[in-house]
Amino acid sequence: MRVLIADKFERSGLEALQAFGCEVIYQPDLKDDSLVAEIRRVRPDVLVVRSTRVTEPMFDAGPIKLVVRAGAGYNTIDVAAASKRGIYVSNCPGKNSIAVAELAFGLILALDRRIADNVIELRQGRWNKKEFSKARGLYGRTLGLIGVGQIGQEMIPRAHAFGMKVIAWSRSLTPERAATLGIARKDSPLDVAREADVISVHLALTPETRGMIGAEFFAAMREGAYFINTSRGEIVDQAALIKAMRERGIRAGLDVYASEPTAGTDDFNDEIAREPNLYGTHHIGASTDQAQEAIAAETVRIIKTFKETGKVPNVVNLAERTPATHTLVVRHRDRPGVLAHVLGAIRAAEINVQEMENIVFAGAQAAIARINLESAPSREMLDRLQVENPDIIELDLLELKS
């Protein structure tokens, strides 16, 4: 299996994928159409990629079968054209999660204590303490989550150890949940921002996300609250942002923007970065070592287990249902051609398949095919099949329920 790593990757995952015979080719600076030009050129069975996206002309580029993000998330990967193609696209969810929550607190940190501008004076030769020594403190204040995934878990006993409250909204955090964790459920997102003092965000970027954090987000906020977002700058409204910045004192921590250059090092002129109540850092949420060696084995794990057995882990492009309306189960003897003439008939009577899959018993002496079909055959093909093959035992047809 021939694997192209298009981005930064590990020592340790090289050597690894290298271990269990995948031929590797490390061309960490790949971007856009000399991507495609690679593809074309070394035509890899999988691709891995971080930061680098991944478009539909690089499908088209090379036999591509899978593509595996080195991360948590899988935006900057069109998701759709992979799908229209039957490529896997698969990802490392959680394996940063602990990097991603030291980084925001970092930045909460930062911006109670002014810390970067406390640097930035006295590189500069000048001594403010009197300025600088004006902080709010962390201890009683109350943090609001947004997103209680794997990252912000994590947040909750960082919060706690400094003494804070937490509060949280989350579409899938029930009482119960919330209770355990040992914080407070809110209805809403608005709920949390009217109640906190400092807002960390930690949503995947899904098209019910985009731009949710916005202008009635910001209102909400307490005057002067502090806003973290590590997350996807996708998820914020931006001049939103910049408006509660600049009219209700509200300080931002920002690990990620709007619009991100796609190199490691570019030029960054984006208005939000010359913001005074901005400190922000360059997308380096999950660029510790610790999580880069744990998504390395991880991008391993998804590979070997695609290479040994054609599954993938953590495929994020399956469809949750398909249009199939029946199941045909064909319990039959574990024969040559059994299959192949039920399946003659099922094309023969035009009828789509959407998944098929046959279990065999102890012994190899029978089997159980479940074939869910896009609509139902008739009663007379049925009997025909099990008439002309003595090796069909039974066939029964399912209604699938909607």
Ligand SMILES: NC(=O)c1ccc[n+]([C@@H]2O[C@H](COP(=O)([O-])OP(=O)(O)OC[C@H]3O[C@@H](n4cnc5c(N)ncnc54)[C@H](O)[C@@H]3O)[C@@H](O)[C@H]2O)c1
The other form holds:
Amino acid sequence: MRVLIADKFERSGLEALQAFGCEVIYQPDLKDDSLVAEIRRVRPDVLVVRSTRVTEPMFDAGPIKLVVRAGAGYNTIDVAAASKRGIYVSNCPGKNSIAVAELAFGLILALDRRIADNVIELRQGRWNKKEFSKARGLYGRTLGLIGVGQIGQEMIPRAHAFGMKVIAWSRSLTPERAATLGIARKDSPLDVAREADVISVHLALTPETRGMIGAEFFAAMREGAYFINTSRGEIVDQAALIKAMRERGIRAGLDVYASEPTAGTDDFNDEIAREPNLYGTHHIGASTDQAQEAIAAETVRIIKTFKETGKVPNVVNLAERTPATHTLVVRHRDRPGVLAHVLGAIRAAEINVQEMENIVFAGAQAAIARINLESAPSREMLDRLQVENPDIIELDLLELKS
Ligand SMILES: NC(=O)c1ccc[n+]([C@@H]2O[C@H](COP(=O)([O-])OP(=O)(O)OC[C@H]3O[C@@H](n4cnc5c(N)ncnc54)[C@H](O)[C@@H]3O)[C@@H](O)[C@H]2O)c1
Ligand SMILES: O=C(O)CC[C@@H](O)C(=O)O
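Switch from the form predicted alone, shown above, to the form predicted in complex with the ligand and output its structure.
Expanding to the full complex; the earlier chain stays at the top.
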């Protein structure tokens, strides 16, 4: 199996892939046209990326079967184009969530004590205890989470350790789950904005979350509250944030920006970087040794499983629901030709097959096939099938509940 790695990747992961027989091509600086050209030249089975964008021309350039996002967010991959071609896209959920929560807390503490400004003045040879002695402190304050996925959940015990109360909105957060986590559930992001002293955003970037945190949200925030975003820049309306920083004293800690470069070093001239109320980092949330080792190990597990079983862990682009309306259950003797016979009849009736599985009983004398179909075969067709093939023991048709 040939694996092209088009981003920075841990040595331990490279060695592990080679150890179980993968041919590894490690080209961390490839992107855009140079990546298309390399895919055409190398013809990889698997493409591994971090922030590198994966676009449709890359899928047309070679026989890629699997794209592994060595990280959590996969908005930089054209998942729709992959799905159209039957190419798996997998990610490494939860493997860098502690690192991101640590950075989010670093930003919260830094904003509260204005640590970066302290350091800058000290480096300039200026003692300014008078100015920097003003801080609110975190104890007893309220942290508001927008999104309680893997990272959001890591924020909770850290906030509790600082004596903070936690409130949260997340699209699937139930009151029971909130109670288990020891947090208060809010009905909307705006309810969180109104009640929190510190807000931290931990959403995936999707068409629904793009621009979700905008002017109304910032207007609802408490004057002078802190706003942290380590998820994706595009979730926030940056112009509205800058306005809130200038007019309402909102302090922001950002690790991500809609305009951020994909390369490791580049110019960055976004106006937000010059705002005095911004403490910004360089999309480094996931960049601890621990997190990168864990991401590499998970990437290796995904590729090893694929190589050895044909199955892929953590796939993000399988259909949640197919157009299947019925399941045909075929109990049969485990002999050649039975399933071909059934499938032939289904094809003749012009019925499309969706999912299909065949399980075999101990001793390999009998098996059951479950075939999900886009419409129901007629009773007459089922009766005929059974008469025509003595290896079919029984046929059942189940209607799928919508
Ligand atoms: N700064 C970094 O280096 C860094 C590192 C890891 C992840 N991230 C970003 O943080 C995001 C969250 O990571 P995670 O590990 O917690 O992921 P996760 O999948 O565990 O959580 C994602 C959250 O987004 C919510 N969500 C998804 N689609 C939504 C929709 N349409 N509407 C409302 N909510 C929706 C989910 O309900 C969940 O709460 C990632 O998607 C990634 O973009 C950044
Ligand atoms: O790989 C990185 O450095 C960033 C990864 C991060 O944004 C993620 O979504 O996991």
